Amino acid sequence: MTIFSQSVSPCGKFLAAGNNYGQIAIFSLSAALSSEAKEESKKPLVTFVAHDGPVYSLVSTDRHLLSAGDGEVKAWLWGEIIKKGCKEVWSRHPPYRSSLEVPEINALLLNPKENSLLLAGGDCQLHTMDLETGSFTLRGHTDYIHCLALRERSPEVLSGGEDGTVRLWDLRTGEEVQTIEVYRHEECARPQNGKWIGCLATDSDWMVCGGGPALTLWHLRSATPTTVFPLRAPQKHVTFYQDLILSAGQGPCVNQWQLSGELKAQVPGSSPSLLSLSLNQQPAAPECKVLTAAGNSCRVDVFTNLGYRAFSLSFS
């Protein structure tokens, strides 16, 4: 089994797992972490079948768990959804150039400024759907696209794909503003794992992307790459923390760097390798405050804090 996405629910109690076999499992983080929790308890309170294919990614609006699929989006009401036999709210199909052609859509980002989804994935194009009311698409890559992150003090988005780049898109214009080939940098090339960009994260004027380029600190306003880790495996997610980054990808570790290249520490998981991380920091539930881990395996690792591996949520 392979687990490609996770989603916390609005009030931090549950977590939401997407995985290869087009099914979700609802996790009741607050029973796993409970004094009195059994083994029991690490298992779903609910698994159902949301798409025909992979769940590629999941995300969570202040109502309802979004996923997505094979050239769908659905949503599903949290409020029902620990409740078996659960429907989906609402099906939608971007506009594809092609009525044959149905692409994976691998990426979501919510957008609650202005109620909107960002979704990308196999057709290269980047597709801005209105929560209310419908969607527009913007073009530029010339190939599929891994990932996103939304710049949360500007209207802009990034996107990094299999073509090696990194755009920089104005939402409100829908506009390409900014292109990194981040390949062509001399420091980040890695030519003997491609030029794909398979995980981003931005903070502020600066960002962190890496693929099969070496994971890197850039700063955005220069497009100055400023810190290349110094990590051979390609890596697959990345997010900003505190003052560290959190990445992970081949290997079973989570890694926690400095900003100035230092590795703090590598905590190891129970998979493989590792395809997402969740960090669940909903205020309504500090007592769930943890990091989550999922990859190739039924297992979501769960961290109560950084340094170790507290137990492990399961599939099966």
The other form holds:
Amino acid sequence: MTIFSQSVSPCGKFLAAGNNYGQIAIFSLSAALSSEAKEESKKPLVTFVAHDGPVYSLVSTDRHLLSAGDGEVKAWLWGEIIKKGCKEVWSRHPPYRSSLEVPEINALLLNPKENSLLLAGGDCQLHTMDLETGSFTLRGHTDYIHCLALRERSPEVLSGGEDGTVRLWDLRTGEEVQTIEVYRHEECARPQNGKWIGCLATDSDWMVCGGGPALTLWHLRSATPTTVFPLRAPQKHVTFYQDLILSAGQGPCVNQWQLSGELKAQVPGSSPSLLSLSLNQQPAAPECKVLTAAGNSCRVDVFTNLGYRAFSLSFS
Amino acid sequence: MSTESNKKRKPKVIRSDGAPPEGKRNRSEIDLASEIEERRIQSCVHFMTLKKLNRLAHIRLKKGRDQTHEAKQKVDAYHLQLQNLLYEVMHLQKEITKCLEFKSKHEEIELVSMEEFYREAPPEISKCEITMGDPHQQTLARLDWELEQRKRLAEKYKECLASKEKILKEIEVKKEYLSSLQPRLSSIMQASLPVQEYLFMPFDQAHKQYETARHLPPPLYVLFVQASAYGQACDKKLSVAIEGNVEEAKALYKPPEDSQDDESDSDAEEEQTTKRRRPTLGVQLDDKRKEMLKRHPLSVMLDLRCKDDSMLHLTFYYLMNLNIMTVKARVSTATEIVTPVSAGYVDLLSPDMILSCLYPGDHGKKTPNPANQYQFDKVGILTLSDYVLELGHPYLWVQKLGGLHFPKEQPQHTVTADNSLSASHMETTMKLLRTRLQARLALTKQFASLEHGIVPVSSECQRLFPAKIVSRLVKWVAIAYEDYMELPYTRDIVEAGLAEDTHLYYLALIERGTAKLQAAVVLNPGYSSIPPIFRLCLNWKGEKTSSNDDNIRAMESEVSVCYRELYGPRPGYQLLTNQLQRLCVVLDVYLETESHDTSVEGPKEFPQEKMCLRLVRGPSRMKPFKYNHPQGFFSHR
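Any chance you could show the form predicted together with its partner chain after that form predicted on its own?
Now the full complex is given, and it begins with the chain already shown.
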């Protein structure tokens, strides 16, 4: 089993995880973190089959859980899922070019300002879907898109793909603003791993991306790499946290980097390699403020303190 | 009397007369004489009155006496009468009391109750009018009625006795007739034997078998009955027979009198033997062990014939002291089996291995009867597994076929053979045995071929694979359980409990160019319903296993998890070879779709020849391992 995606509920007490069999499991973080936690608290509250194919991406709005997998997006009500009612609220798929193979949706991004959802995946296109209806397309990548990141100050979205480029798009005009070909830069390119960009995170002026090329911190305005993080394994997920950068990928550890490029800590998890990280920063549940990591196994590691792995939730 | 008295008195008078005359004779002799005469007359008168008085007194006395005598007599008579009467009274009283105490026998007879009596007795006996008032009459009447009834019943009884005698006589006659029939019938049966053989209806044989079956111990008997029933009803290819020494079996159940005689004999013998040297302790223990593991002389043999004429011969034994059943198996095939020759090859058809784990976990090395452990401790046997080669395997399904059910927790005092348990297991077990035999035969053939590096794929399964496969199987060997555990990439399987010592382990080596793929295979004895599990290790540009390469993991799952498509035609014994073929295919795909490393000079080692829609997909960048037929391209699952 591989767990591809995670998402925290709006109340902060529950964690949803999606795996490669199309199932979504809801874990109760508050129960698992409480002092009377037993073995059953580490099992899912409810598990249901959401999609036919793997669930590659999960994102939460303030009432809904949106899941995306092989070509369609489904929405579920958080309130209902917690009570074990597993019926989808809606399910849509963006228009595709070819019908021979259904392209997967690798990344979902929520744009709260315009109440719209950005999708990107196997058909090499970015779609915007208004959370009521409607969608329009932003094109540009030559190979499929792995990841998306939202730049808050100017309404731009970044996308990184298999073709090795990071492209910036302007949401209002739908045009590509900038393209960064990461693999052409000597400092970070690692041709033996390929040129694909697996993960992106942005902090308005700065961007971290990794994957085939090494994990690098970029200055966006000048589009130059400033720091290269010395890690051989390709990274699949990266995020900014306070003044640290957390990354995870091949290899069982969650890596913590300082902005200068030094490795602050490497905390081992229980899966042989990790595919997603999730930080529970919901203000409604400060006691459930944890980092969860999941990847190539049926376990979701919970880190209460970034220094060590507290315990693991198990999918089955 | 008076004269006598006078005479008596006269002497007195004379005397007295004699005295006075001497003194005064002259005075007046005449006055004196007159006075004397007067006095004499007076004395005589006095004497006369005296006499009269005396006489009167006497008479009075006599009278008185007579009177009293009479009265006394009367009184005596009355007295006597009184005594008589009293005596009589007493006598009568005694009689009365005797009469009153007399318990007539009639009170001991239980008479019918009053109401019943009045109901049933005919009026001439009951005489209601008289008897109602008079209890004496009533009792008499009842007694009468009782007498009537008894007489009637006595008559009936006599009649019944007579008829019984008659019937007995009839029975005797008929018995004689029947016994005369017996020799005639057996002669007919003898004559009918050739007819039976001619018509293929071996009733006689079956009859003989049932005869011997009577001497079977209960579990074997249950097995025999159920197996023959099943064979007749559902499965024509199952034949049941009883083997062994019937005489010995009969000898086991000798009656006690014989054994008592034996005891006295053996006592005498024992005294003799103590004089001889005692056998050593080891020999004694050995004997005790042999005694404990003794088999019943009779055994049941089951022959299962399969479609291709291969047969599985099962012989079931019963260990009497341990109350368990064991089985020995043997395979015979119509054609010669080509066995693989490599070193370390485990013969899947050997008697030891063929029935291992027919049901999951039933490895037949431990005795299923918990009570046996205590028995073993007494004679120093550690486990039964040392003796299974000669005694046969005590599998759990064998016990169930014999109707012996052993609970798991505590030892039970008596375990008796139960028919219903055996019946429910018979069908499943027979089916399992057949599939097991077929699967093992198929596997042996496949192994023989695999040893030469050829993966035999039948024509029905060709469609599962593309036409051109470049990777080849180079080596196929059996490895031991310990070696499997040593391999670094098999740890997860061992931890998940999927690899035990009853399973079979193999190592396959597939090569293409410089790439070498090692596959460690766990084969469950329950192949092919339980699929083999593959673990891969690729040596090409470094060592890649599922722990460091997601695509290797995907390959493993493609082969081990998605096995249902690879079963092939029913009953699916080609699973292993199809899996190996698929492994070659996915290795091809892996090598060809590897993205080219632009930093290294030179062309790709493996040019892409497979048709793939997309080379990578998804956040984990999976390769397309799924083959689509008949379009012939590869896509992602």
